[in-house]
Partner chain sequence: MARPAKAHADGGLVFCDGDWSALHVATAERQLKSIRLAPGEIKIDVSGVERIDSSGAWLLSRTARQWRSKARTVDFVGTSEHIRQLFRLIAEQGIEGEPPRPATHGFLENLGRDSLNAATEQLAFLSFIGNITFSSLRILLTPARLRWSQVVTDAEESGFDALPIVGLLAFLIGVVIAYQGGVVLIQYGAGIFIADLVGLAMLRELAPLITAIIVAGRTGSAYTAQIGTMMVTEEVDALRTMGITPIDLLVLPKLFALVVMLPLLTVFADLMGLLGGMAMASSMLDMSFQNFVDRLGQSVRLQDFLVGVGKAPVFAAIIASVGCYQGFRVTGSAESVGKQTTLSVVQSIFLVIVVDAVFSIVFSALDI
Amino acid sequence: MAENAEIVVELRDVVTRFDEKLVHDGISLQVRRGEVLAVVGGSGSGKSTLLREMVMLLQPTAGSVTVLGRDVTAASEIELLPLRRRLGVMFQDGALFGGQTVLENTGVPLREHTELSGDLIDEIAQLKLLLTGLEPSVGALWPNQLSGGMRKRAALARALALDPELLFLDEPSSGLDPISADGLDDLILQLKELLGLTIVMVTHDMDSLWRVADRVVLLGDKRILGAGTMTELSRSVTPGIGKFFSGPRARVAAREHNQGASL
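In the form predicted together with the partner chain, what does the structure of this chain look like on its own?
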C-alpha cells in the first residue's frame, strides 16, 4: 500500500462520551483508498461506536471526522445526503427491511436515488445478489426466511447496490460457521479487487484479520493501542497488544496463515 495514497476517512482526536461513560478518548486514524482496514478490540471497546461515527449515524463529543474529503462533524443532514450515496454499510444482523423481498431490499438504494426503470433496477439488484454468492431464487424470499449467512450476503448486496467507493462492514463473519465465514472473507476480497472498494470492517474474527485486512487498528482502554499489519501487531511486545494477539485462538489463526503462506 503506497504511503501517499489518498486518504478517504480521517478521524482526528475523536472523543465520545455517553452521559458519564467515556468511550473514546482521543482517537486518530486514517483510511487510505483501496485498503481494507480492520478495527478490532475487546467487547465494549467502542468498535461499533467508532463505525457509527464514520458512517455519520453518531456525532462524536469532540474531534473531527472527515469522510471522502468532507468534515462530517460540521455538516447538516442535507449536506450529508450526496456523501451517503457514496458509501455502503452492512449492519451486523443485516437490517433487511422485513416488509420487502430480498430482491426489493437490494434495490432500495437504486429505487430511491436513481430514475432507472423498475425492470432494470430488479436486474441490477439480481446481479448484486449473485455477486455475493446467493442463489438466483433467493431474491423472491422474505428476510425472515433467510439463514444467518444468507442474510449477511443479502445485506452486503444491498450495501453494494450503488457501487459505493467506501464499504463499512460491522462484524461481517460473526454468527457464521467457519466455512461460510471463509466464503464471506473471500467474497469481500474478490469484490474489493473487482469494484475497487475501500473497506472498513469491525471484527473479532482472527482468521478474517489475517486473510482480509491490510491494516489493523486495535482499540482498548478508550484509545488506539496499536496499528499496523497483522504481522507487525502479532510480533509486538507491548503488553496490551501482545495479549490480544497471542491468545490460543489468535495463535491458531496465525499458524494457519503462516503455513498457508509457506506452501
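For the form predicted on its own instead of the form predicted together with the partner chain, what are the coordinates?
Excluded here are partners and other molecules; the one chain stands alone.
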C-alpha cells in the first residue's frame, strides 16, 4: 500500500472512558484507501470499542474521528446520515434479525436508506447473497437454519447492500472452523479486489492476519503498542509486541505463511 494513499479514516488523540474505566488514552491512527487494516490486542484492550467509534456508533470522550473527510465527532445525526450510507458493518455475531428471512435481513439497509420498491430491494439483496457465495435458496431460510459460516456470509451480504466504500468487520472468523475461516478470508480478499473496498477488521485470528491484513495495529495498555505489516511486527524486539506475536498460535501461523510464500 502506497504511503501517499488517501487517508479515509483518521483518529487523533482519542480518549475513551466509561465512568471511571479508561479504555483508550490518546489513540491516533490512519486508514488508507484500498488497504486492509487489522486491529488486534488482548481481551479488554478496546478493539471493538475503537471500531464502534469509527462507524459512528459511539462518541469518544475526547479527540477526533474523521471519516471520509468529515469530523464525525462534531456532526449531528442528520449530517452523518449520508456518511453512514457509505459504510458497511459486519458485527461479531452477525446481528441478523431472527424474525426475518436471510433475504429480508440482507435488504434492511436498502429499506432504511433508499426509496426503492420491495421487489427491487429483494433483487439487489439476492445479488449480494450470491456475491458472498450463498445459493439463491438460502434467502428463504431463517437465520437459525444457517451454519456459522453461512451466517457470517449473510451478515457480510447485508454489510455490502449499499455498495459501501468502507467495510468494517468485527471478528469475522470467530466461531468458525478452520475451513470456513479460510473460505471467509478468501472471500474478503476477493471482495476487496472486485469492489475496491477499504477494510478495517478487528480479529484475534493469526491466520487471517497473515493472509488478509496489509497493516496491523496492536492495542495494549490503553494505547497503540505497535503498527506495521505482520512481518515487521512479528520480528519486533519490543517486549509488548514480541510477546503478542510469539505465542504458539502465532508461530504456527507465521511458519505456514512463510512456507506458502516460498512455494
